[in-house]
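Just the one chain here, laid out as structure tokens, in the form predicted alone.
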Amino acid sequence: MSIFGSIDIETFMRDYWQKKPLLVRQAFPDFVSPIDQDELAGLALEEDVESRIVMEKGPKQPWQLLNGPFTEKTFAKLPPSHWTLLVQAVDQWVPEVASMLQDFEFIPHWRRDDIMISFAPEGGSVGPHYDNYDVFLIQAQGQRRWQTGQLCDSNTPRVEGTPLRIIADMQVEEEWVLEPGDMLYLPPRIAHNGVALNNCMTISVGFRAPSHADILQGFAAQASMDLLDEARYSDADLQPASNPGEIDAAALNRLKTVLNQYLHDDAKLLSWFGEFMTEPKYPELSAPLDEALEAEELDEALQQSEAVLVNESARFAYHRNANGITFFANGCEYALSGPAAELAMFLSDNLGIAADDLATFTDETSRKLLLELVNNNQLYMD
């Protein structure tokens, strides 16, 4: 069954995917909440856990931001109305709301940031506001009143004296009250803002989207890297200067090609794109095993494995090229080519192998990169 009902896929991507919103009524049916509000708030407590409370009418200022890890006395002093706890990346801590990823496969996993899921109490909000990445907002308790409004942008007026981007003049347009299992799509730039109309959570899947600046300064940094002091401006071609104050036509062709040698050069775009892509945004939950297995061990111990699954927290990616392809694991990069490289692809499109078909894979290459991915704590085995 499709998450967006009557829609294809096909034609959410052509007509709604980063165009405008799209509410999906019973997208889960007879939903039932992976986590409930108890265990999220206890979550909020945990030092590795990034979450937040916002409160609209704070103690200290209007839309007051606290920052976790929280206590227990937190939570008892808050009033009984009108805040909301967010818990970031609840997928990397709790596997039954990383399997609601299955739902979104028709988008690369590389563009995947995480699952953020927010609790609130009646009238419970973060303000009017916009994101810069696509997301779609599950309702997964209670009911919540959603509005969309204009397209924003930096210059558009904000509410002055907090720190969170709160519009300062939302223009509604469209206005729903969210059920259990109900699906809102909003892109880029919306103007949107939601009400909780009693004790309410939502599941929100949000997607990664860097920046023109994370783009432009990530490459420029790899495209340097390597440079020789003595590659420099130069021009061969230059002509006695009749105003020599001028920079002329011929000094910013000049430039152009200098840049364009570098961004034509398709294997470092690949090569700091694909690192820059699967960087994890909590490192710290994929780090090394403390004692890395031998090669023996890990034998031993796919022999008791039923799968071996990709880490939560760990990002995989792969690009085809005539050798093989080059393969990308938290930053890292990889050329491989026979079995090691279906072997790769099969983790990255799949987020995991089960174990009769991995048994397919006895190759050297192949034993050696599962080796190396699992003690660098990428994937483990079910």
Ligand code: SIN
Second form
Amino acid sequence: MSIFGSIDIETFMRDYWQKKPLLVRQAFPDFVSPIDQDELAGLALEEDVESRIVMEKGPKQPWQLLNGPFTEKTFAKLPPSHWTLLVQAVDQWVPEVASMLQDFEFIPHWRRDDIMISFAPEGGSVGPHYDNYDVFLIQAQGQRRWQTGQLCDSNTPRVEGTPLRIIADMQVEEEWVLEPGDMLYLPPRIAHNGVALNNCMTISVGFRAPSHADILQGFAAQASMDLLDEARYSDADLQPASNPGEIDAAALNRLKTVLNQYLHDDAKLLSWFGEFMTEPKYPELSAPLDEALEAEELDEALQQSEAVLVNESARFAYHRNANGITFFANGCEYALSGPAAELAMFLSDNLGIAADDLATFTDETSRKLLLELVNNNQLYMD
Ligand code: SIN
Ligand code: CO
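Got the form predicted alone; could you also share the form predicted together with ligand SIN?
After this comes the whole thing, all chains and molecules, with the earlier chain placed first.
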């Protein structure tokens, strides 16, 4: 049995992922929420935590948005119904929430964004909207009525007078009431509206996908960084011009040749993509340690701990090549081979390593890598 019940993961990927919604009843049987509503509200009081409250009925405008951090007073003043508290990246604060990601290992780690959790009393909703990314919505507490509708895009009419992107005319196609443990998968751009029927918590496992604008701008910025001024458009094949005002097909082809030269440079593409996809969402959560450990101190610490864990806010990925791997850690790139490459692959694939397993990684490069990752606060010891 997979988290999709009788549907296996291969079938989910082939027929649903990025294609159509799927409701799974009891994806998580006997589900017990890894966080309760008071703990969630507590997180929203913290300076470093990103949180929002959406109030459908004002007080200043319909679909009003308040940005956290909040105070006890904010919560005391909220009406009894029709609002939602949303807390971003709860996986980075609550390890029990982070462990829910283990059920989504069939999607590459670097595609993940974060786990957002919402709490709403009766009537609470963020309004009919669409997102540009895939999301698994897991009902954690209470009941929520979800409706799904049409495929939207930037031209879909929106409700005016609110900072939220509320769809003006959602065309409801399907509707379900979700109970704790039920899960709704939504591909990007599907209109959806979830309304709490009673005190309700929803866990959203969200993914990242760079926009084409991000890809073009990001890659172009990085690829052009080390280019010399003399590398220019050239036309040694130019024929005498009979229409000197014309930009002809040959000129466009020369331009394509220039661009293709960079597009076919796999090393440059990988460098940008790996760095971009492993950029942490909240870099301050994996800021380097104030006091860096020395190699001997690391050895000692390793002997006393049971496991080495990947910081919940760190992002690792790698790409295999003829000599070993290119390893990416929070936007930094390392060329590794031999045992150090094995270690980096293990960390990227497993999010943690038992201290005993480290016995095999005693070579200098592996130890240097471990020390660097620990001092960068991307790894920590249990
Ligand atoms: C919610 O949890 O209320 C909203 C989640 C979403 O629609 O993306
Ligand atoms: Co949504």
